[in-house]
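Single chain ahead, by itself, as structure tokens, in the form predicted on its own.
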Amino acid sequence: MPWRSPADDDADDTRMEVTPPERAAAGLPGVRAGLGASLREMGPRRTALTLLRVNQKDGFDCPGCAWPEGDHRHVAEFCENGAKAVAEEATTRRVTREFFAAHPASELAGRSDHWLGRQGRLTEPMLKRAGRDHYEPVSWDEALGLVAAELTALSAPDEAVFYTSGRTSNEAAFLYQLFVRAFGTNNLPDCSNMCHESSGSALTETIGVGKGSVLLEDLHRADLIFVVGQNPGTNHPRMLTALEHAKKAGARIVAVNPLPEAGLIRFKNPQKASGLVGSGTPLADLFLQIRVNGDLALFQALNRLLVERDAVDHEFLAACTSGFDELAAHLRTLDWEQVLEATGLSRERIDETLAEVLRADRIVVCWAMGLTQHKNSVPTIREVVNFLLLRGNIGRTGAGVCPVRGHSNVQGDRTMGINEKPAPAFLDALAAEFGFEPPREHGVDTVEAIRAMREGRIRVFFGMGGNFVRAAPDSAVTEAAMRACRLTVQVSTKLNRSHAVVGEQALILPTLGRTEQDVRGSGPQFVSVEDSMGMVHASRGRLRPASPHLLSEVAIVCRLARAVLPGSGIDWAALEDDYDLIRDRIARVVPGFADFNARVRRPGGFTLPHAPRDERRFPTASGKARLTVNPLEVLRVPEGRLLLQTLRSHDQYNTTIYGLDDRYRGVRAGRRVVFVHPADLEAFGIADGALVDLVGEWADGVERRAPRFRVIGYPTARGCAAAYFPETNVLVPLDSTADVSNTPTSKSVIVRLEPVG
């Protein structure tokens, strides 16, 4: 079946409004449109219930970001898009067995993800089977002995793939990892692939640990922050409660993004008077409008200017780092042509920043999917922690790399060993605990994946979240791979468009989400997540389950384990029935978490050690900060061709859309939008307002088209421009990739715009 734009359910061109965009984030319309959401999906009781516990040290961990709690918090402690995502999963709302007679797959596969997320929570598994285009119900044992079959079944485990999404708890995703490698693969991509691999990968290489080096209060204590490629205003709202603390306290703060972005130009805090009645408080000191994918070339001039002005930390480049001389010898021959035509910048803009940083004695790095989903991504990040590493900013109060992460327990899910590439000592420690001999040799990632199962080499794919065909790239390429399985199985809480895009059989099994209760035969349980700055804490759902026939994920990586490897000598029904049994396990296997259980029980949680930070000592194979060298490439585009970003709408949290405004961009009723530079639209003759196909060119010679998009004249950088994901994954080829993380390359697509009619 040919790829096809999902159809816009709720929207069309003649509905969408466009006003100017805001210059401030929360305050009462945030308020507004938060407890709105709550109350038109779960009424006035369950609301109370659900956001008076969202966050809270006896309640549960938010799905909707990673942004970690401090110890002192707010009855309310939530922002506008996490009671969104609250009211999305406790929504009343439900997906039954009359649902899915009524509406084939052929159907669903082109409804929007909108109206897909509509619908409600999914209720009872559903089988789609081999030559029919109707879901119907199955049960539990029959859905799990069909899996089962099918894995028994291949040639090798490496014919199946087991993903992850970011919302799997530790419990689930330490199981899931241990059967997917007692089963015999390391076939375990999952949501880090498409977002911070590219940070994982130059972290572990520069300073030895794949991990942000900040703790909440060091944002706090810094001097300066730089905002790197990051919108905290949608995607972390309450990370700017913690820029307005480090306002307050003195701290100076740089955003560097193509486009303006309402939070970081002023901030009214909800949860304060201030912040509801008056004119809030204002963010960025300085903002830098970079050309897409001019980062590197931005943090290396900064860096030639902070070793020409001997500017640097000489007794901890000496103590604590490599690699000083060879960088200082490659900064010398840095263009300063190249680096203006990279950035975009006035040479006096970066002079300006220069200044910023030579004032101050700790600087924090926040960075996310703006700098970790380009080509050069890699060598963007080492040259951010070269610029740290010069100043003596890591392991040091108020200091160090903060990357953001988006999936709530995504960093978690990487430290129980939800990785294609584990490492031996984890691998060692998996053998010595359960008896079995993992295996060695690497799995495949994400676009590894879908190459595999195009090409027929995988067979069955598993899926424990996520919506995997809309958050994948080169979305044609993508569907076809899925079709090419024969068995493909979703673990979900609520419908979307993996469900309609199958293999010759699909399997939907639905699970609890965060918010609901979890109860065993051993008594109510809870389980535990990471967040972005490694602290691991408790979640406790307690709402009613919205079905009597929903499974926790522990419970079904249990039972599926027992059907597949009856004889692997893992007691699968006693850590089914029991958490704290799962708790033990993972306390012997995965470093930082001795006596899980009792210190996950204090409220608040526990800090995960990080070398870099608590001791100053890198764990790198020379026991040394590696400073490294990164030649700049400038990323030219062609003449009348433009440089496309992917972003997120106000409205949306990853592939869920909650609905179809960016209240702070100023779009409402609709999608299909790309944001263009008026003086951009002048020289092309295209008109604000002109609907035109976006177009997308790269070295392969294939064409990709994303049709329908109506042009606003924004505010971006000259050459540049943005549009929603996932409405542009279509664009993204496969195989552009970047250096490295081989992650996806979402933020540097270079398309023309081509007027529709």
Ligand SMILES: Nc1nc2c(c(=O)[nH]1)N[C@H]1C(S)=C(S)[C@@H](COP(=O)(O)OP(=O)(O)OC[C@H]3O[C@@H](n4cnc5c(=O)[nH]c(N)nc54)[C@H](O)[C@@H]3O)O[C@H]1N2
Contents of the next structure:
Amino acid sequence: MPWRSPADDDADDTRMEVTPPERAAAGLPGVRAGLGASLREMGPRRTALTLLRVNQKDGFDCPGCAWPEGDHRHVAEFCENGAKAVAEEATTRRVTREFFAAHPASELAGRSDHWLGRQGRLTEPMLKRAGRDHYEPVSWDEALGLVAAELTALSAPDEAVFYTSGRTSNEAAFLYQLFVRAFGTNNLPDCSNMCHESSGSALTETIGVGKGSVLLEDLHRADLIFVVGQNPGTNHPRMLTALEHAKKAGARIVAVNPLPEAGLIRFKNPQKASGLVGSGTPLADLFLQIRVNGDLALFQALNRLLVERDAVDHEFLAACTSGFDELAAHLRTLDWEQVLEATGLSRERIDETLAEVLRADRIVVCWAMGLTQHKNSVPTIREVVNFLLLRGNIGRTGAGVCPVRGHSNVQGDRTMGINEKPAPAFLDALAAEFGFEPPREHGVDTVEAIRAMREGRIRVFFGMGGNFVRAAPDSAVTEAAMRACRLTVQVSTKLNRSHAVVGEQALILPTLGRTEQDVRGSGPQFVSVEDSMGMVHASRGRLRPASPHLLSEVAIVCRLARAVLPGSGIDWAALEDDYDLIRDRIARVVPGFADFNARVRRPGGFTLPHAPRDERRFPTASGKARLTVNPLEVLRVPEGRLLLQTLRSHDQYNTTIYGLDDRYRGVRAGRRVVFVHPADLEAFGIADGALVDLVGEWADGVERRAPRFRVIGYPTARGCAAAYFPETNVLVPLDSTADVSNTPTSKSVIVRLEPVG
Ligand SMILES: Nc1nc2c(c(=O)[nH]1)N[C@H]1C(S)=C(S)[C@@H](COP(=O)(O)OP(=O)(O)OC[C@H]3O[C@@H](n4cnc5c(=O)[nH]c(N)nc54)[C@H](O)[C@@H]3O)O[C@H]1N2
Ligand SMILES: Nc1nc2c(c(=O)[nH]1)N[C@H]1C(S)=C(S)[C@@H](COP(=O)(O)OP(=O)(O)OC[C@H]3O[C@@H](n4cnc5c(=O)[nH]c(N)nc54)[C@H](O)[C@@H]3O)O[C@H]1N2
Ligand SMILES: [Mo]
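Starting from the form predicted on its own shown above, please give the structure in the form predicted together with this ligand.
Below: every chain and molecule of the assembly, starting with the one above.
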């Protein structure tokens, strides 16, 4: 019997409705949906208090995505999905000790993600003791004492792992990695390992900085913007405003996606009266409906044509890059048959794209998970860098690389040292500032952590936010790995499956969210975050905390550190009381943060330095940007199989399911759907609307099955399918990861559809 998530049986999809997909994003339905969610969760007063403070210069940073704010803020600088993210956190519903008395962990493990999230905010520390099925209330001292006892009882610090999700503030992240390294390990995996790790790897290798090289002004001033493997209408709605702005200034937009996502086609700006009612701005000038995993071939073909026509920036290439001759030689061997097979595009479409490129002096390429979660993601992103470098599009106004980050502070967490493979210079600075020798060996990333837990090499799991068992691949394997731990600890705002699928002993440590006031010994505190474009700014919550028993993430780390490392010589109590003291330490350790406390208090904050962007300087080993040779292999799918990508609906934030609709794609009241091209359905003899099991096929021969999905005939690229994460994570093999970055291949899973009899 293959493994299936008991939670999936709880999903009520019997009322599902399917209509044709929408052609435009946002506008009035978006505003209505966002406000509806807020009013339902928080009532009118809290709605006004929170939504008007989102992303304002004196307000809090939206806990939704990492898109930057820009200088001219609207009174309502949020979007429908930002409003849902805020409502999810600022809800008035509560999970109390009575709730846990009524619902044992084994019962919670049978509940859907949607049900768990709807129960409300966690209110006090809870402990599930070994051999028990119920959580019971516990004091903070006892809870942290237990963690300390388990950590100190380990035979080596590497037997513990410390995960981070990307909402943690800079201040909390800095102290967390400090504590973990003072404890003695670099086991600091984070959600990045499953997200933009491929971007970081490829950019560090090629341009010397693992972050995007554009600011919002660059997008506004670009001639041509590629939006590749990204669904901004749902996941970064405020990006549509920037694209609209660019279009008005004359930019052209090329969308590269297997799906005709609503936001890429047309956008109705809800912040403008005309956008609320009109038909909106057509965004994409060219839509390349690429096959899943075809992007390396596409960019390689464009690069081949640029070199063939000698349409490259020789002066820039000679002065600032290395590797041109090798790249040119490799591109000359490109096989057009392979390009057309991999991309599913015609030669004419590629030539049309080239014409756009040749007309443009300034090009930006934006991307997200459609590029990062494949076996060849790092080569693909390197090829995007080649594409930009060939025409001098890095380190120039209106041009550059733009990996669009997910979690609101995932980029900042890395800057603060949440990294299982820390740079030696960072460790040196930490050692000099705090007077201890941090461990130098690399720690485990997310995939390696799961292996180590499964094999009993890691005994304690500590999660700073997130929902590890649901976000990670190969659900059956990951859940077994968590259950094999001696202690699992989750610092969380909301209930999720990682509180139900746990180790022998389990702790829930409830924490403050972004929207809430954080008052410590020295008075009200604020924290800071870094957005997708390297802007650092303050975030101040306004709401009364969901419960008087919550502690901030900073306070939890400081108290834990005091319990685990009584003789560390670091004054954790002082840092807990006054976050300015944390920022003073950050300023001395992390480059770009000099005078942090003063600069973060300026309205709008400050921008971190980025050598390629600011000075066209490339801090690689050779001091030059590297053009790279990336062999092209076509991912061939056996006869009768499909290449499945696992993606987000419009009504979810990662593993948090706000509702069961995916408005833009025309799905209502259900999530167990799989989108397939009608011609593929016909070839398989499967009817639109039929029920199927999705069965994964992977080299290890283990059967991975996601049962009972409704098939929807949908205009996706031929040979491809799409279904939602996290219900499909069971299909993503733990050992199927991207080369170099080790990111699970969540966007290329080979499956067959098995009709349910
Ligand atoms: N409302 C909301 N906002 C979010 C999130 C959320 O869940 N909800 N999550 C946040 C996080 S952590 C992240 S990382 C981002 C994710 O933001 P996205 O990357 O936009 O998220 P996905 O839904 O995974 O969408 C992937 C897109 O890539 C396309 N795609 C898939 N495979 C390929 C391919 O091989 N080639 C190309 N060219 N395209 C492909 C898909 O059709 C889809 O449009 O959003 C962040 N913002
Ligand atoms: N198949 C498949 N798998 C994927 C992906 C995919 O596209 N396909 N995407 C991957 C990506 S891009 C990512 S980023 C990961 C996401 O992985 P995670 O970041 O681990 O997951 P989230 O669902 O964002 O975590 C939600 C939980 O975070 C907690 N939380 C929310 N706010 C806060 C806070 O302020 N502080 C604390 N301490 N906790 C908080 C709440 O308890 C909530 O239940 O999933 C990855 N997994
Ligand atoms: Mo992400």
